[in-house]
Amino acid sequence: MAAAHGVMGDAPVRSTRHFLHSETLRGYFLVSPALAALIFTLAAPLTLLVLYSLWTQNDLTLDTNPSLAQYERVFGTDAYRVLFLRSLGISSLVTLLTVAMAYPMAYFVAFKVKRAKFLWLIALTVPFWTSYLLRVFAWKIILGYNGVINSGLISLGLISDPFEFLLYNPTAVVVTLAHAFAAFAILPIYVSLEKIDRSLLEAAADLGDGPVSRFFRITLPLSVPGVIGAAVLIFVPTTGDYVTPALVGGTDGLMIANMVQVQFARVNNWPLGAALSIASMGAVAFVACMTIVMARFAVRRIR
């Protein structure tokens, strides 16, 4: 009886785990398109990224012998290594700025608006109906030497001639990109803002917190999530960014995607191409991660 009893005992247990187990076969099932299609669009074209970047151009020849020739050019060319260090920090400061003046705007909506918050949303989606390129060459228009700024200050008898340093420069690149990606800062920021439990905060002022107080122990923190995740969104694409850069930036405001582009599209030397690419990821990547630890051991020290 004893036997017959644990072998129904083990019943039920090998039916959960034949549940389990299917459970989790229809999972794979059902993620198996997606990750096909990552798999396709990413892995496979970052794998040709790799091998060209391990090959050589000479002339119209291609040596596909494997080598690290083109990364060494990359590394000990003086001009490259000017292009990475100009590209990660106009991107950094664009995501410090964007980050900046997307946090109090986010604020406002999640804390200080109780009716009509979807509309307030929708309202930070406006600039993404039109089209990216539009709006760059909008912001060459009110930087230009005839352009906005300059003939609303003559007009208004501040300046006799118009200013020549607000186009075709760095800054001209980190106000234009700052604008572009302003509601990739702002929607990550409101939804860690908003899932902050409101008894926190209410706690906190029963036992003595100002607003000062209460917003550097409780709702900094908590929103570190949604802050990190504005960076990544802002740091990541704003570096290989080479329409803002060719458009408003000149000489002095090209970025590393400029260089990447020439390689593949006008020079016809892909490797090299493919090596500045896998070098621009490599730095992303590592700034990123730097950043991410920074933010959590900041936010450690504040609690």
Second form
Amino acid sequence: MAAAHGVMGDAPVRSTRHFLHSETLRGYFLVSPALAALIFTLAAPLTLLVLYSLWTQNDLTLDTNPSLAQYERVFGTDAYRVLFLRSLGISSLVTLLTVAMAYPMAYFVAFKVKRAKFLWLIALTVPFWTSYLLRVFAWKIILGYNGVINSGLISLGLISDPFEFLLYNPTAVVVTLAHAFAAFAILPIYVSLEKIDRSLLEAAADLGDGPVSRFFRITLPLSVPGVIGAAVLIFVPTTGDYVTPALVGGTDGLMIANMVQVQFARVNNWPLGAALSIASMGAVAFVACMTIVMARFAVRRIR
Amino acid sequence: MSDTFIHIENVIKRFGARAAVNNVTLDIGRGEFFSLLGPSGCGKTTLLRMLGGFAQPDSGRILIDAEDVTTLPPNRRPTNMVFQSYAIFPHLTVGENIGYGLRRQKLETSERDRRVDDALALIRLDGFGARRATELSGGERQRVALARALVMRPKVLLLDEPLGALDKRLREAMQVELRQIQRRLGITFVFVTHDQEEALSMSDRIGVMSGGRILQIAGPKMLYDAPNCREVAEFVGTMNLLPALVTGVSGGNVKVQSPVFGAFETVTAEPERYNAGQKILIALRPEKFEVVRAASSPHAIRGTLTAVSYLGDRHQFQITVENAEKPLLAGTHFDRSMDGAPFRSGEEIYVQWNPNEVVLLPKT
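For comparison with the form predicted on its own, would you give the structure of this protein in the form predicted together with the partner chain?
Next comes the full complex, this chain leading.
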């Protein structure tokens, strides 16, 4: 229809036609599958979660009068506060460790590898082709009472009794998570390093900088976007991880997600579980934003 | 050339099997504006990068101000470079870019600020210090790159095709400006370009490179008027090249027989390069020809005007003459003869020339 009237060129028809062919409409069309998926899998459950967090569970009945009672419990109970702080502490440590370990690897591939960089990147991700669960169990086997480390040390005659402090504590959680998320850190950092114009480093050398100053004055500040990306990519999912703490954390290594799981599944108190989830989302968002702001500030100071 | 300031001796640089710089020996004087001119891939940039320390020669050595710098890294050389891409640091302001190298030196903050301000004034970007480097135009970036290098007060400034990315008008303005800055500061400039007009207009001396070798080193006028080989003649300006035969050499005079120009005698600075019976090339610039309707000189040849092109400031004629493979090119400021009637394509005319302006080139 629009095409037929288009020849006439009168204003209203032209504007309709303009809309049908517009970039905006085409844009909406292109994002519609993703948008639909997001609405059904993210927005809708999230709304439900917020609603639940405002309700109250009275044994077997659900009281749907909105109240902030669940949030008062979340913030007023010491046990939950400990879990929150531990979760944020563990995932901060994991983020720090993973970025610190991934940076040299990404740097090596971006700057030192001359050919077949693609193969190197693939090779770095090979350990992550197995399932997450399998990798967590692998660490359980490595750190366990009769595990690789203990039996190795015993057969070398260095110790007579196995160490018990390797598994079932926060350290085991940190080690396992740091390994599990390494690939997520390497790729964004690699991309930001690869983008750096090599003539900038030559210019810095020309102006008197040795390799170390060059790194701190040019390479590091220009790779900050990749580092921030990597940090967020690790921090956000590790804070909410519950598989690793459940399998290798023991009682001291439990995190907030384990409590959420307990509330939803075992105790059947969905409102409290929902409130815990929302609170942990808020905490993650807050810490992530603070990290970004601080990184930007640090970059400005480096100059 | 005054005293030798940069001494390049038998420098060879290979990339794989190919020698990018093939046994170059070259001296550059103190305070000289020296250009390396050549087509892309001739090795001029590689040679410049070896001067700056960004590449190491496979053999040979490089001395700057009597100091052997062959193996020194860029940060320990008395040179600074203006990069082809300008390499402006995107995360810093204009002032921070210019002061980048000064921060390493133990200067008072006020002294550093003063030198940055002076540098901004030098490139006529006063007040730009606080701007972000990413907000600059191409011409401004080029000038910031220049100021960032000059503020270091280098003994030698290396410039890698710094004007290549600018439009023609800006490029010509920058040529004049660069030349003035160089004169004022008295710093030795080594300038790499593939643009022969740029090299001719700015340099004290020019080294023409091809295939990793230096073909000729000469001042602009010498290079234009007396190229020493076919490649230089073809690369610098436009040249009519014709085969000829040497029939005799006596003193500085050479007798030549050409199928197009006939027999004539000319002077040469290097008579020892020629002997009787040798096949050579003779070369004449288009503007050395005079196009007339009636011959007034014994050195005139008859031809047919096959094309007239208007180039704004002059006209270029294509003239077909007997025994020549290609038409001759003649350039002139006027499109008409002394009698006032314009020349037309297809017209029979005469081309007059002066034997002493003919350049002899050994056939290679």
